[in-house]
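The form predicted on its own is given below as one chain in structure tokens.
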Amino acid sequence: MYFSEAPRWAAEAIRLRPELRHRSLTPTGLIRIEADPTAWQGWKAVPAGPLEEVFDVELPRSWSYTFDFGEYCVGYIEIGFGFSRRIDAPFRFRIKLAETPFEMASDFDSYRGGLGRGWLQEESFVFDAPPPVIRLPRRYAFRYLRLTVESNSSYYAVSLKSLRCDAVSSADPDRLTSLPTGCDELDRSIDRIGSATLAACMQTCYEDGPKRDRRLWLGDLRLQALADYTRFRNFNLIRRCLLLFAAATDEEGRVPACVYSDEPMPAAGNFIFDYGVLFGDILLDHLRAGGDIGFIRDLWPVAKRQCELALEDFEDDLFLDRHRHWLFIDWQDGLEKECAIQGVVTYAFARTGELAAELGCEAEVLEYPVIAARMRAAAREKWFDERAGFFRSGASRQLSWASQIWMALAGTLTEAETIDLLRRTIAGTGLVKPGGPYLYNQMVLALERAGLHDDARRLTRDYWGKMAELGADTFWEVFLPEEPLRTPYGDPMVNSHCHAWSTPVYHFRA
């Protein structure tokens, strides 16, 4: 164990273990899906009837009905039966949840995707003696929920009594905060559905999907807390899930990306490298935000810890990738990452050296500012094209928005190229564009910082806004408009439409 205060912090984090809070939802009517190729993805919900045809009547042997809940639950379900005389025979049921007509069109069965299939929501039940209203064990993510009875004893008839989902969040409503004036209806849209996104993935920690992968994640949890710095305002969850990763690290010190479980101590999942070292922007942003500075200050040597580790990957002030690390960057095939990761870490250093300050610990730190501006200088010399403006990236001297804008935080350049450089990268033809939603939001962070207001709140609603536009109750993982099957997983059935990563409130409110 490298930090002997790890089990202090883990049981911090539990005692920091949120009361989720609990809704009642119901259905609001019957559906069937149906194909249309207008619709996104191929697939729309179409009214099928009131929901008086199917509650309080008897139905037949075997019968399947689709229910639309109106929006986005994460909660258990509970179902209520009624029997018309004693049961001769085991009662079955299966349920299928989804969160898009997409999803609930798909054949789960022909699922080929590269993440385990345990994540799409189908599931058998069979009960000897059913009591009379049914509780299911695990906990759902899903708008459209799908009832079915298969060939059922002739002996006795089934009614169904009730339907509802238990719905649960730790975030807490009446503390949402409202939008600035001059805001119209895209931009309430947009927020409200980003409110959404980030109360369902409020959990006992920030999961960065409700229904997959259902854990915290710390490239997540950064931009989470950004919105909820402005949104509810939950600091003590934030605390929790800091506590959570500085009690994770491994005998080197290092921050995973993701943690598992949090009793008695959390579970590291992997480790990504451009995740970990933006431990110390993450402290900031919580300090910046009102956060408590003993706090932040007792999880100092984590940061620091995070920049020590990343210097081991450099040689000549300039980023090496010896393949010992996940480098993530963003969901895009074939994009050439060195130069981002350059920019990353970049930037990682100068943000720490103002946490050291910020927090009286600057001597502790001195090379710091030095070392970052050296990483810039290099950065510079090696992969900016002056003819074209840009930087390039990789032995293909590929041109992509990832290196733009991880330079551009960087503070490779000075300020007015910068607004430049960001300037003509999204007007831009030839250039590698984010995968989804992460490195959209990390461009809207660059034009926030290079203070282009009006240029991030018009990203924001040409991209988030065409989300909104397609029907999203939520705003989803991946999202190409020209691919709308697009997924990094091998099959999009498993692509999450409820993600961590996509919450754009923030920037309404920088």
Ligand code: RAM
Contents of the next structure:
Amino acid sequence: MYFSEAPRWAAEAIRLRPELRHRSLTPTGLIRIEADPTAWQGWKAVPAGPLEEVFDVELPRSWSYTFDFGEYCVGYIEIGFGFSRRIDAPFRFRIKLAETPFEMASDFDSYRGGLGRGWLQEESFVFDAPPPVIRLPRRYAFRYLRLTVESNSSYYAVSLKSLRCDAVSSADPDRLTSLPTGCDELDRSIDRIGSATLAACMQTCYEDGPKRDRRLWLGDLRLQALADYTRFRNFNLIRRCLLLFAAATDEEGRVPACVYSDEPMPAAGNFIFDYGVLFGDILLDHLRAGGDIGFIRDLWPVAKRQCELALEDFEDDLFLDRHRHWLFIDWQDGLEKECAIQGVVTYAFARTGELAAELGCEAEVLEYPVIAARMRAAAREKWFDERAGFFRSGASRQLSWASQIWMALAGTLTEAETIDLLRRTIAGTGLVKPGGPYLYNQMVLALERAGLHDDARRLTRDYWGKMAELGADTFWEVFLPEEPLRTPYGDPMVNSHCHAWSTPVYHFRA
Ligand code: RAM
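Now show me the form predicted together with the ligand, since the one above was the form predicted on its own.
The complete assembly is shown below, putting the previous chain first.
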């Protein structure tokens, strides 16, 4: 154990485990899923009759109905069945839950993705003696629910008495405030969808997505915390998550990319180079949002350690990829990441240095501003193409949003040059674009930091506004408008459609 405080941090994280709030949600209608080439991902939900047609009536031997809950739900399903007489054969039913019409239309048995099939929400249940109300054991995330009974006994008839979702979240809806004046209908819908996304992901930790992976990721937490400071302001949940990461550090003191559980000690998942090094940045955001300084000082050594470890992969102030770590940056295929990684680390050194100054620990890291300045100079020298006015990464000298964004956040250019760089990046053609909302969010942050609030607002409205227009209830993990079935996982049915790294809500209240 690198940090002897780890058991204390773990115990404190357990103490901060939140009570979940419950809401009872019931279906708003029956629907059927129809193919429609003009609909997003080729499928849409159309009304299929009133609910009265299926509740409290005698149903045929085999039946299947698809319910729309009218909003995104995260919680436990409870179904009440009625039986006309003593049951002579086990009662069997199936359930399928989906975030989107496309997912409901997909045949889960044809799944070929790299992630576990278990994420797809479909199961069968058999009861020898069914209780009047059956509460399903797993927590689900869905808007649409299909309930199927096949070949029930011809001896007894079944009726459907009730169906509800006991929805759970640790977000306090009473804390929601209205948007500042000057916001229009589109802003309001982006804000509403973003808040719903964040609330759905707020469980006993900030989950990346309540359907999948249902766990705490550091890069996601950074964006979720930023969003939450302006929304539900659940400081205790943010503290708990930071403690889980601190307690899950490895024998070298490395913060993991994700954490699975909390007891007795949090279990660390894999490591992502560009997530871990931003630990100090998250602490600085927390401090500036009004977090407790004593708490942050307690975790300061963890932030410092991440910077020390990152330097092991630098030579002559340049990041040297020894292929030891997972470099994330974005899901875009074929992305050259070296330059962006250099930007992340430079930014991390600058921000961790600022954190030290605010904590009164600057004497411990006097060299950080100097290291950051040297990294900037080395980056400019190695990757900046003066003629093109852009940074180019990798052997192929690739032009990408990722490189420009992180070089901007790192402060590699002057303020005026950065403004120009970011604007040309957005307007430019021929640059590799983001593969999803995570990197779009970094662009919004870079624009905000450069003082380009109108540009940040425009991008937010263009990108997330498009998802709103396409009918999103919550913001999606993956979104490329021109490629509806894009997936990083080998099969789009496992994509998450409620993913908190996707929410841009901090923007409207920043
Ligand atoms: C995905 C997760 C998460 C992200 C990592 C890198 O599988 O959903 O949001 O942080 O990958």
